[in-house]
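Only one chain comes next, encoded as structure tokens, the form predicted on its own.
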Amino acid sequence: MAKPLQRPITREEIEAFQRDGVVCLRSFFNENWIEQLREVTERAMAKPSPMHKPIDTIKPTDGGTFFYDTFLSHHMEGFRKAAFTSPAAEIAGTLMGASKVNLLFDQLLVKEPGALSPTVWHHDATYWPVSGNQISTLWLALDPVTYDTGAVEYIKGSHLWGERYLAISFNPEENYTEDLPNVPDIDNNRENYDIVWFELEPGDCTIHHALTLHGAPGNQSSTIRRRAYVTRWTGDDVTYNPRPNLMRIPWDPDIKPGGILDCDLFPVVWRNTLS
């Protein structure tokens, strides 16, 4: 179980959530869960799970690598223990006002320096197999982070566009074929747009909505890596909904569309005991 947060999430944070569609919180995960989680990851890189995307070899950068992995919880204890019992479930739950949230799965997302290819603006909802509104990330810096290092950029208000954009492939080899507009060029009409981005000290997180518009520089620095831990998490409305050229997942949940995601998959971490 985990423990209490060190403070209570106030009002302002959950309405600035609501209303942007991304948070920073500051220092909710203590020097204990960051050396935890630097070393699981070291780990995790010298041996990935059959789900890592090695993007470094699909966009080759100046020198750096990108590492990406997913459902880390299912590969090893220590990130399965950082998904039951650090503060992210309670904080994505308490933010997007769920009575209950599931973990739709975690990531690895390690910018060496060098790693120069920036990842593209885009939002996650179109990459999954759900629906529902209360889906969120939390981004977890497990290094500084400042713009040349790559912090993430976020365009505030943009989950409430009622857009839904076509997901954008990392990869050359697969393609996303859902009938849905593409992205606006963002890079190209910044004035347009509200974009923030947040420095971090390691312990910082963000929280964005699934339909938040969000991009991300490479890491410019020579000396400074940029390790994050990132959280998947999905609340009360959410349901399995399955379509074709989706994000690769380790195995079929067994659910039908429409079902509820409560399974060994997509389990249930965080309950609201007060509601």
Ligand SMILES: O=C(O)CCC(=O)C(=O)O
Second form
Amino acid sequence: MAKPLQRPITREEIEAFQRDGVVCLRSFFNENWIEQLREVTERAMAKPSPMHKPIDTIKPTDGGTFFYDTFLSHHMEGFRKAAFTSPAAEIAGTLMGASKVNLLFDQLLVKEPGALSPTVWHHDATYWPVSGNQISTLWLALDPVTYDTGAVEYIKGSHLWGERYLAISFNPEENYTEDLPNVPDIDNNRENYDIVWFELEPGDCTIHHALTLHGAPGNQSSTIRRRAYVTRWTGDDVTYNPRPNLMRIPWDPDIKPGGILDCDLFPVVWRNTLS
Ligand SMILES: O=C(O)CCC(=O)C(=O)O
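Hand over the structure of the form predicted in complex with the ligand; the form predicted on its own is what we had up.
Every component of the complex follows; first up is the chain already shown.
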């Protein structure tokens, strides 16, 4: 069972998430969570799950590893505990206005010192086999994060543009083929967009909507790691929408298109007992 949040999420924070498609919440994860997650992260990096793919091969001249592994709560108990009993599910559910949330998957996104590959601008919705509006990501900092170490940048309000963009592969073995437009050239037109990023301390997190465009620079530090534990959440209106060539998932959940997600692969983790 998750403990009560250290303080209620405010109406302003919910409105910011709904309006901007991203909000930063500080210190909701205490030192115990950060220590436990750092410890389990080291073990996961030493012994990656079957879902891990080395993505350094995309840009082999980089000085450091960009480590990426998914569905970790099905691989290691420490991540399962974090997904099920940390504040993450309640935070995501409350911001989305959901009466229940499912864990779509969890993930490590570690940019080691010198991992210079940027995370290209993208939004998450077109990578995943789901439809609906209540889909979000909680990005939890396990290290101090600055722009130079790879803070994620978000385009405020982009979740409301009514656009879906073609997913761009992080993994050389995955190719996305949906008939969708490419993400616009944001880096050469940055002045046209309302871009925001957050300096974070360990225990701070951001929560973004699955249609919010985001990307991140590489980690230019030669000493500071950028470890993030990321959980992806879905709410009441989300249904299964398998399409060809999406992000790899560990097994077929045997849900009919249009069906609700509740199953071992996408477990219900939180219910709003007040609603
Ligand atoms: O951590 C990063 O560099 C990218 C984060 C991201 O794409 C995400 O959380 O969806």
